[in-house]
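Shown next as structure tokens: one chain only, the form predicted alone.
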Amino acid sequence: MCTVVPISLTVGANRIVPAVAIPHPLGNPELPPAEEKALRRRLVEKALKALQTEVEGQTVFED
């Protein structure tokens, strides 16, 4: 998971899951608690799916 996709591409990461923002990569403190929990869950589920997906070369897992 990363907040700056171009850097991950530059260093050669093969699975790239974009995160929210640099100061809060896995959440958004401005959201109500229930919405932030849902956001975090979606991000973790996306990352787990990325780990289970076979890739050839660099792959960015967008929404």
The other form holds:
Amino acid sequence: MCTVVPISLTVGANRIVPAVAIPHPLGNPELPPAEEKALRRRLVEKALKALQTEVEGQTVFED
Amino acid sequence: MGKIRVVHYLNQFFGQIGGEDKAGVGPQVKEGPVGPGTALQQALGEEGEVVATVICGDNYVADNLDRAKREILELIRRQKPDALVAGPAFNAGRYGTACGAIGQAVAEELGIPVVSGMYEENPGVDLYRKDIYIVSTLDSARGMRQAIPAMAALVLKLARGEEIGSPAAEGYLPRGIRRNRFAQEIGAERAVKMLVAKLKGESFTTELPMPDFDRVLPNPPVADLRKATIALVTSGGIVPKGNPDRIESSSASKYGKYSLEGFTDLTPETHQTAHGGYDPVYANQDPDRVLPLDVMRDLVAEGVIGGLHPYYYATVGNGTSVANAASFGAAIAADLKEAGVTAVILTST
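Please supply the coordinates for the form predicted together with the partner chain, as a counterpart to the form predicted alone shown previously.
Below is the entire complex, every chain and molecule, led by the chain shown above.
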């Protein structure tokens, strides 16, 4: 899970989930705490889905 | 000044002792040039003299590195040399490593210039390119004719104390040294010129070569998440409060392995970021924003995933060398495999 997807592609990650922002990849300080945690949960669930997905090569899991 | 006294280091093969069956022979000295040393002497001309050749079997060096280095260093020291030439070793791994190790010891202990020659993929290159000059050669002895004059020219320059130009100009393999210089054009102009050349399909020389990143085949997917143990790893610098391992805020030389036992949520009281490459305010307010422990605990409690590995691993990905990062990755992966972890979520900033 990363914010700068081109870096993850360059270094060779195979399952890539784009994140929110460099200083808070899995959060958004502008949201109320409960909403922020829900956002984090959605991103982690996306990562778990990526882990369960067969990939041939480097894959970016957009929405 | 008089003639530059050069000692030449060769293995048993080029030193004309014998082949693989003689690879175990210990160090010995012969007066004057031997084998490729004759061409070296020619290339040095009037300016330098190959006063002695030190020969040692490749296996002898590989099997007793410290002892062999000491013995060979002593033999070289007695010749009172002004410079050492080692090899060329082309793509011979043991020979290249021996040239590098002995060269490094000589450079360090005797403080004299050392030049070797190797093929760029010789394992001796990555090990010793920072310590000695290694002229780029072909992968076999058919490159001898080009290698020897280049090595001789470089060693003479070094022994005379002349300024050494760029790797491309002098023919040695890059040593990872950056030097300031004045350019006629500003960086933006140079970059645009490179881009235009690239678009036209013309050749251009980058000023900052990228490291080579390897590629790995994707692992098969996780079959059953409910039985899987997931681990958290981050390059975002989340460490226990106080940064107990003192992981560097940039150019990290280490990673940490930290217990998650007893934690359900990361807070400013328990954790922080050690990362010096981004604004730490948000990560310090709530470290879950980088290492999503709170959500992982919920997912385990709900039975979505089988378990969370009781440790997380963290380093700082900020100017960290690819070599360091790759070695952290290998060590962490070995540890995770041994613990029976199924899959990893790696978060980066």
